[in-house]
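In structure tokens, one chain follows: the form predicted alone.
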Amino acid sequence: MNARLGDRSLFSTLRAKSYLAHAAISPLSDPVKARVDALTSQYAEGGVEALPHWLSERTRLRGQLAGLIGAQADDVGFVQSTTPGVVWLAFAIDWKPGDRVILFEGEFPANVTPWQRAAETFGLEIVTLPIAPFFESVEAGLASVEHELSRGARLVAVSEVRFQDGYRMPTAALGELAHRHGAELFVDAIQALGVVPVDVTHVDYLVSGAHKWLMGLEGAGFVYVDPSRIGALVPRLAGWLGHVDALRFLFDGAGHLRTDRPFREKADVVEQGALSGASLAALQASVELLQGLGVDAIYDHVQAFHDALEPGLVELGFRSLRAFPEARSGSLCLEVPEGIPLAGLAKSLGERGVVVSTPDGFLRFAPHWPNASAEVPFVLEAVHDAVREIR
């Protein structure tokens, strides 16, 4: 089944008219769906029979992925969502006492938690700095980093695409500055990777999860670590799986059963115990779904949609916080009108077929590739009745 930009065919049982909420949760295609039937029926039907089969998708898999971002297979590893990977990567950076780690006020937790962990644990100082020069201009951004930077650093983590306000970082440019001054750069990539071009040519380490723009299945994601960075990393939270022919002794016959091996030197380090085999065969689906496509189509495409809906959406008083070209990502993200109840709103456009998200009191319009412009009149029409009806 071929995808087609602007054609929701591949997603029959979809109910909303208009699903824009693919920054929080993708719905399943007809083939993500068919691609878990396949390993759901084939391990009902043979049980460890099925597993070297789906052992072998997860390695194309791996590759698959690295595409996505401009790395090899080996630099790819696979977790359970966002959170794990970077909780693995804050507690496995060989950190020394008094090392600095830079945030961004505004991050979305699962980027902000793991590292106050780690800095509790190893003595570090959390520095977080304001967005706000950023949204100025990027030059305004990059210029507050470098002077935090020339204080000394460790690690710079930032998001590829800000939750709030679908404000894209620019991490290729936040990447070299941190390199300069002898830093690291670690990015979560969920809100861009599968809608927003993502490389890593200037990333240390990268982490993203399946479900949202990737178009998965809750319970998979990935972890990148640039090969130069492997060698340095203490697997301080490893599981069996991390071990060099961890599987070995369970094929191989008698002998093979250790418990002193060493680590693996790659990205595969981090995967600790049993994956979801369901989750990775969906995550394959989508993926081979988006690479047809194509990453920069896909993001010429949802900006369309975006530049039809949004000026419709401020004569009726919301006002956008869209950034300039270069920092805009697949999410639209507005103030309400004074008065209008956020999540009021956002229920009463799902009760008429426009479905959206409200993340930190903004709402926010994600469109994917399975939108077509054409669903703009409808979403603007259901936004005025909405708002009329409250008021």
Ligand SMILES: Cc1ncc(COP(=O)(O)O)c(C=O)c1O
The other form holds:
Amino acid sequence: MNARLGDRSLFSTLRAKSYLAHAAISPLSDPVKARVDALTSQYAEGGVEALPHWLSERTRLRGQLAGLIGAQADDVGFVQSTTPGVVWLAFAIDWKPGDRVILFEGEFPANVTPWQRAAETFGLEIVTLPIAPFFESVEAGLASVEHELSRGARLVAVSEVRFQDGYRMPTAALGELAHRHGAELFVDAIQALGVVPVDVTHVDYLVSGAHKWLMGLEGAGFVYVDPSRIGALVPRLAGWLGHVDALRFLFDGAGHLRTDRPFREKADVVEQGALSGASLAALQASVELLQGLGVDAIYDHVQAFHDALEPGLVELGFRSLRAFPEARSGSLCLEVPEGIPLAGLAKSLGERGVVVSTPDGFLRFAPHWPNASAEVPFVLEAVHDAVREIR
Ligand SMILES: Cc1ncc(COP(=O)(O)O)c(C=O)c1O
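Switching conditions: you have the form predicted alone, so give me the form predicted in complex with this ligand.
What follows is the whole complex; the chain from before opens it.
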């Protein structure tokens, strides 16, 4: 059975009537679950004998992920989730004491804590910019960043799509701006990849986990490093797998057990030790579905869903945070009407078969390719009834 936009028949065991929490965790489709089942069966039957097949699949997955972001397979390395990727990079940049790192208000902590730790360790200065100018216009946002860059900065770290308000940052323009001022751009792409087209042409470093819009399983993620930056990284957190020919001593006989081999100058230097084979297999199956549908088409499909849903929610008294078209993403975030407790509302919606998430005090609707605009009247009725019941 092929994946089709607006058709959830590949999610045969999904309980919710309308699943709108892909910005939190995606449910697993049948093909993704089948791929994981195949891997676990092969490990059950063969143990180490199962490994070569799945290692070669991982090699293919590197290329598939690279294809999603306009990169090459060698520029992609695997990690367990977003955070370990950010941490690895934050401790690998060849910082100078006093280097400045530009962050934004309301960032997900995965894109803050590692920079704070690096700041503490290497004597960096963190600057946190307000996000309001970006909601005025892209130009106003970029002007505020340029003002800060003109004071000198080493890195701008930003989410491609913000978890809290769903704002899609202009990362291509930010990258160009950063480079013009001698700085680099780091992007946390977990709220974008799979639903928003992403291109790393002007990005130096990018990290994403698999379990949101990529529709994989927790326990897998990847790092992209621009090949022109890899040579300057200091692999301070490297593990045994980061060396050139790291596996030779296991397969090529005696005389290869050395710990003085150089570190690889490719993005897979971030791979420290054994990874979750099941999570990588899940990611591969889900990326194949996404590529079959095309992320551009998924983006348009999701915008049409939001176009249908947003006016009804506003009519019910919610305040939409959805930005102008070029800054829209897969997430529609709203402020709930006064007097409505958010957690109670989300719970009541869940009981009515509508699964949503509630980041930082907002109500977030996050449909993906299996959702259909035909669900919208049901969702609006559920919201209407839940609000009435709570009031
Ligand atoms: C922007 C962003 N970054 C990172 C994460 C999570 O990081 P990790 O994959 O390491 O749990 C989330 C959500 O959970 C997020 O919204």
